[in-house]
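A lone chain, given as structure tokens: the form predicted alone.
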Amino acid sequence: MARKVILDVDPGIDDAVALCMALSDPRLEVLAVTAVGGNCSPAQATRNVQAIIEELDPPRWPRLGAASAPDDGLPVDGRHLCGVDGLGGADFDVAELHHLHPSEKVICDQVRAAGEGAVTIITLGPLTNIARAFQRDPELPSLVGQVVMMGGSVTGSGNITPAAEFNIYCDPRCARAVFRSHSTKTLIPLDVTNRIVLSYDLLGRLPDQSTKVGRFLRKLLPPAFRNYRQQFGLEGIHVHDTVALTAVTHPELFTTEEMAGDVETSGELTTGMTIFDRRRVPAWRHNMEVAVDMRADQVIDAILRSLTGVGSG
């Protein structure tokens, strides 16, 4: 029986790749794809979600949710890696829908409709929508089966500031609210996702241009490789969100530990930092599982098998 999931995304090239995998994976039933501002503005994120779904045209279209601005605005975006439109300047055509419900409403509706414990929410962007959904429906944290979050860092090394990971930094107050909620949570942090780099030869293994997915990925991925080479001197790309999705589809490849985590919301140098009480006698209660290790070679293999075998037509 397929696992019911909601994907909360801020596309973003990496998010788009994860969506390709999720929408074609028979182990997943994607109930909804909800947009959140992060890699690009809320309006652009909403447009990108619509464009991705239209390009991939899955047999069963998920519900779509529209992003709205976080309360404190977006302090940063990911255009240096994802291009001006978040999708590498691919400029996909889209028949924009003008009556989309807000993402937090779609999340609440889908979780309620599916029943207690039935839905896994996979968050690949800032946690704005999840915090708002939990505020909108205070029972929701206990109704969600699991929240799997890509974000944060256990060791304290960030990727947008010296201390903070991008997704958490974009909306630290909402991240703190989700961390402190009574939901069942799993965090996939940078400590794990940074270990995966996909090399340029991936492009030669993608489905060909005769397939929807092949056309989509071949337009989407080359700008990502170019930007990583220009920004970091890397001959490959990190795929943090894709690794997080793989933790849902292949949990046996990941090792997790129970931890007590929180988010710094006001530090001069540490805003957005994820803090874990790892003292010998901790004062905080454990509130999530955190991925601490993985079988990296097998995770890469699972990603490549998924990307090279998805959709046709």
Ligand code: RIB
Second form
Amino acid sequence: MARKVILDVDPGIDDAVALCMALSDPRLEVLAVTAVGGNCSPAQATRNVQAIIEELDPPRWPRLGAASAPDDGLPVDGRHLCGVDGLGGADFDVAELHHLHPSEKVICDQVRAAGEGAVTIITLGPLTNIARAFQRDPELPSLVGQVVMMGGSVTGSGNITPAAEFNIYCDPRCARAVFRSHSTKTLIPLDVTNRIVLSYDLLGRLPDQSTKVGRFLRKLLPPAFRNYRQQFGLEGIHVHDTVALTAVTHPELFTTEEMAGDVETSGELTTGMTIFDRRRVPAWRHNMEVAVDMRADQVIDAILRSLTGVGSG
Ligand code: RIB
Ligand code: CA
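Which structure goes with the form predicted in complex with this ligand, now that we have seen the form predicted alone?
Full assembly next; the chain just shown is listed first.
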């Protein structure tokens, strides 16, 4: 039985690559793809979700959700890595922009329809939609099977500030609300996702240009490699969101620890920082599993097998 999932995304090149993997993985039933602002504006994220689904045209289209701005607005975007349009200027056509329900409504409806414990929400962007869904339906945290979040940093530094990881930094108050909710949570932090770098030779191993996935990835990936070389002098790209997705499809490749985590929401230098009580005798109550290690070679292999069409990852 395929695992029912909702993907909450701020596409974002690595979000789009993760979506490409999820939509072609027989182990997953993608019930919905909900847009959230982050790498690009909420409106652009909503447009990008529609464009990605149209490009990949999966056998069964997921419900789509429209992003709306966080209460405090977006403090930053991901244009330095994803371009102004969020997809590296891939300029995918969108046949027609359908009127979509708000992402938080789609999340509530899909979790309710699937039944208690049936749905895994995989968040690959800021946590705005999840916090709003929990506000909209206070029973939702206990109805969701699991929330798997790409975000935060345990022992390392941030990536958008020295202290904060991008997804948390974009909406720290909503991230805190989700961290403090009674949902079953797993965090996939930069400590593990930074360890995966896909090298340039991936471009030579993509599915043929005649396939939808081949055309999609050949438009999407070259700008990502260019931006990483220009920004970081790196001959490869991080794919944080595909690592988080792999933690759902291949949990056996990851080691997690129970931790007590929270989010700084007001520090001049530390807003968006994820804090964990790892004292010998912690005072905070454990509230999530956190990925602390993984078999990186096998994670890369699973990602490459999925993207090159050799099996389902
Ligand atoms: O910090 C990495 C995360 O921020 C990824 O999800 C990337 O897409 C951006 O959203
Ligand atoms: Ca993302």
